[in-house]
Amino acid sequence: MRLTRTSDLWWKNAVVYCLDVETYQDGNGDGIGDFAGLTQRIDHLVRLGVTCVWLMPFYPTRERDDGYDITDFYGVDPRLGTLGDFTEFVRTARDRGIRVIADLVVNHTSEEHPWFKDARSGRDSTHRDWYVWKDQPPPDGPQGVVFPDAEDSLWEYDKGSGQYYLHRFYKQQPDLNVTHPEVRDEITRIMGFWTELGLSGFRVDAVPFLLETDGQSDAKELPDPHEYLADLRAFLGRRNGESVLLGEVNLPYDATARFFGDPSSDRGDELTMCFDFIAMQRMYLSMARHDARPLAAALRERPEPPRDAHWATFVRNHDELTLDKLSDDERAEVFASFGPDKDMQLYDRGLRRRLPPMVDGDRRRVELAYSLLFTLPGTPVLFYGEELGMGENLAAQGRQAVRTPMQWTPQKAAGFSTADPATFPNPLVDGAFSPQKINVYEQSRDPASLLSRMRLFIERYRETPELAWGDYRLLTTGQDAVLAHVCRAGDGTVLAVHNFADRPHTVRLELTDAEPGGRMTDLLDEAHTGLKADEDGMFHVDLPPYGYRWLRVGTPADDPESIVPR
């Protein structure tokens, strides 16, 4: 049995920060972000409190899918720098106490990848079986297509070889045949290569598609895909015991939980973490309704992960804000509240917007969402610019609306580059959320800014082990608009209370481990005198509209080892 050191579980209370190198900071003045520029900005991440950077694809690409159409899994796109620049960034980040993970995109390649060029050169070519081919495709039509605005089938005819190849994404991204032993060996080599260069793991792109075998005629004869995922986890553990696999698994809870590992075991042996897409979508439904019950229901339904696994929580990711797990009526409610214009929606399942414009810049509602991010059980994941309250630019195509250049200063080019903004990968945000209004320089100097509040959230989250390591329980509040939960670890208990309504609420809460006369202290407001239990051991918590409180009951354990599971 593999023994897990507590140092290997760094991800249990990590703060993960996702960024795209090409839109973060330009270091050489050509208008495109690069690793040299990212390294120059590392201290911003240190001051924010980030402990792990997740890099979106930085590999050589034809730029048909924002870097996800990869032509070489062992290199750095020349626009972004060199392997030396990459390793310098990883080394600098590690010196600052920040680990680095990167996207692992191995469910498909670019059609310009040498493997596919060889595969389509003839049916007897070396790499032919590295992809999935059929003489005649199934009559599936557009069913299962990831990008229905651009593709109407999973299969594309290749004139050169006279067969159809499988592509669940764009036709320029042929799917790899992950059941082929040589493909599996190549994937482990890719992981081993980047681990040797300093990565602490990978965010695994589109995991269900990676393991899908339905497009293959001998699917029933193929090895169990979950065994393969366990093999990848074991390989990574042998290379570096602290490494993680963070999985993009947007499925119902019971299906997602299977990707942690064998449900009959209490130890996770597949993905280290899975994104909690269900709770994220229900949070937006709760915000639209001013009603905490949809989110509370999701938290009650959510399975407990194994000991060596964790949920990852987020307010939005780098794609469209997917709402596909809501019902049609529920999704229509969220659209009506936060994205009523058709141009704000994408694929009829999500929004290509960031949160602040969705709530018309209401700072209270923005803070409410991020207070939830850092108090709900799971590892918090931020998308770059969220710490500032950046907006989107709907003039950009599709998902690019939320992948605009980072806003460092109020200058015309936002401090992102010295080049003409017309040369930037995506256009800058304009209007109320432009760099002139939203930027790091000014918010860093304003103790009342959103950036200052986010720094406080992260600092208190890192100081409060109960939030990361503890068991949690929802409390009865008597108010539909109010969500309250406690997290317990060792001798410590923390209470978090959130009001989704646009009017104040007072809730009366009972904590079974609070004695009459006990006290609670406010973790976010040092000036607050705290709360005292009444003679029945009940606490009365006052909340303003969209208000929230982080309250400690008693004192934390003196011995940190008593908080961390062994």
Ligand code: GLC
Contents of the next structure:
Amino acid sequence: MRLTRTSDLWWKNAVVYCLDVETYQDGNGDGIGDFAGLTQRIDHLVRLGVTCVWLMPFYPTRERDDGYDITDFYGVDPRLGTLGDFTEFVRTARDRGIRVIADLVVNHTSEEHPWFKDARSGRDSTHRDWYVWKDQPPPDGPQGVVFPDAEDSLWEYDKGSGQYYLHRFYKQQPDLNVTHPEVRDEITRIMGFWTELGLSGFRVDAVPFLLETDGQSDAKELPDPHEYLADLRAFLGRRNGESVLLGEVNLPYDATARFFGDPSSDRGDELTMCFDFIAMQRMYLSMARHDARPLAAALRERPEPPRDAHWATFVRNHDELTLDKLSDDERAEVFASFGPDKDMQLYDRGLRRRLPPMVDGDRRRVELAYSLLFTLPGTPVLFYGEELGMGENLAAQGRQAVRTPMQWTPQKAAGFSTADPATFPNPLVDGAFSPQKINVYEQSRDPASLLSRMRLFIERYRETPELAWGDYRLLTTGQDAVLAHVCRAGDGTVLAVHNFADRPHTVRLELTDAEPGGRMTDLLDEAHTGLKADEDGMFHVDLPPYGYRWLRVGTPADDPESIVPR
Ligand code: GLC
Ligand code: CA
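Taking the form predicted alone as the starting point, write out the structure of the form predicted together with the ligand.
Complete assembly follows, chain above in first position.
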């Protein structure tokens, strides 16, 4: 592997870490996380091995949708600090080798945004056409509504101006009209602004909704939405060549892959990365069934992204853990295993739980999931607190259950703030996953902790270029419960084996790539070396219940230089 390629295409082996400034670290003692606090915690991210922070929305907001309802795209919510604090954070992160990206939420604004206030002030107002209006809503009813607990239509009547406006999400989030040239200009201005302040790209919110033009009367005369996305990417590339667009597209694989760019051109000129919602959901089905096949089937179906693009893989994100792409029966199975109470479920399609409580704190199952995250092809994206095995607080509203304050210390306020926890934006976790049991301070000092294991995963992942850069294929294991895949790059070959069962398994694996009599080195366990192929060229790999192995195959194992990217 040429080193220039690995650093130019930095996202391919990045470790992305999503956090909400509001719940990460309070720096001024008012009970609310802020940029000053986050900047103080940079060492934690450095030690973990994070290479890119994704900031959830930190802009001025009405807090109707936890910051995803923005009232000013060019500012910082005063509760979180100032533009100066933001810039200090980005500068500090970059100094420590961490790039920063942020949510770009331009499908909609808050209803309190000055543009919408002007738009609804009258049909002739300057910003009227920046939003999508209709005299009569289509007879679709609740179809397509994202928050079915609160909304029963995509259209809301505006009394003052006598028309209905489109809102994909809450009615307090009117959709912008991206077919309007001025809106398009404004979106590039927003991207340009934050790029100038040091961001290395964006996590693009709700991409298919942003691009949809169905509601717009003159949509037919407009260029293909994918051309628009390619324009945005080109614009960003002109401003800063290393920038990425990490897109939220939760559609079937073929439809999602279309957002990497025109498949016939192999150019990959739209989103740099798309979240892999399908493999994520199938992983939970595999875990529930103790059967690797649902995940394996997803990986077989998954289209290869264009050369420089990548899937983004994750165990859970900041929203409900959506299971919307499973069949009703499959979803019911996952609910039964991991979230049987109604209160653990959200919108009938997902879970408002984090993984460790779902598996009753079983370390083996938690490690299995993260071992998959760091070995399956795709850029791993962590949600803050996953590195510790944080749990959720079901007493918090809806999705807020998994957005509780970061747990730094065993103290009452978790080291998150010096203020009274009653003033925190979300309640702390209590019970078995409370800060007293799960915190950075203690886990940092314990080589056997989950945090130490995650640091090891990340270190190995970063020094094993085959995982991020290689071609990969699934191997036949002869055991339904065991997933084995092999990654190759240059003359390096790495094998990863995962046992979804609660009992041990031995698998026999045939590696066409391995030299007869070749050796394997365990990348995670130095004591465990000298695995050799049999006479017949087959490797026997023993796996404990929920066990996993990362194995380097063949001659490079003997070569201490083999971990250096080639
Ligand atoms: C995306 C975000 C979600 C937000 C929604 C509306 O789905 O992930 O958190 O509520 O967009 O902006
Ligand atoms: Ca604060």
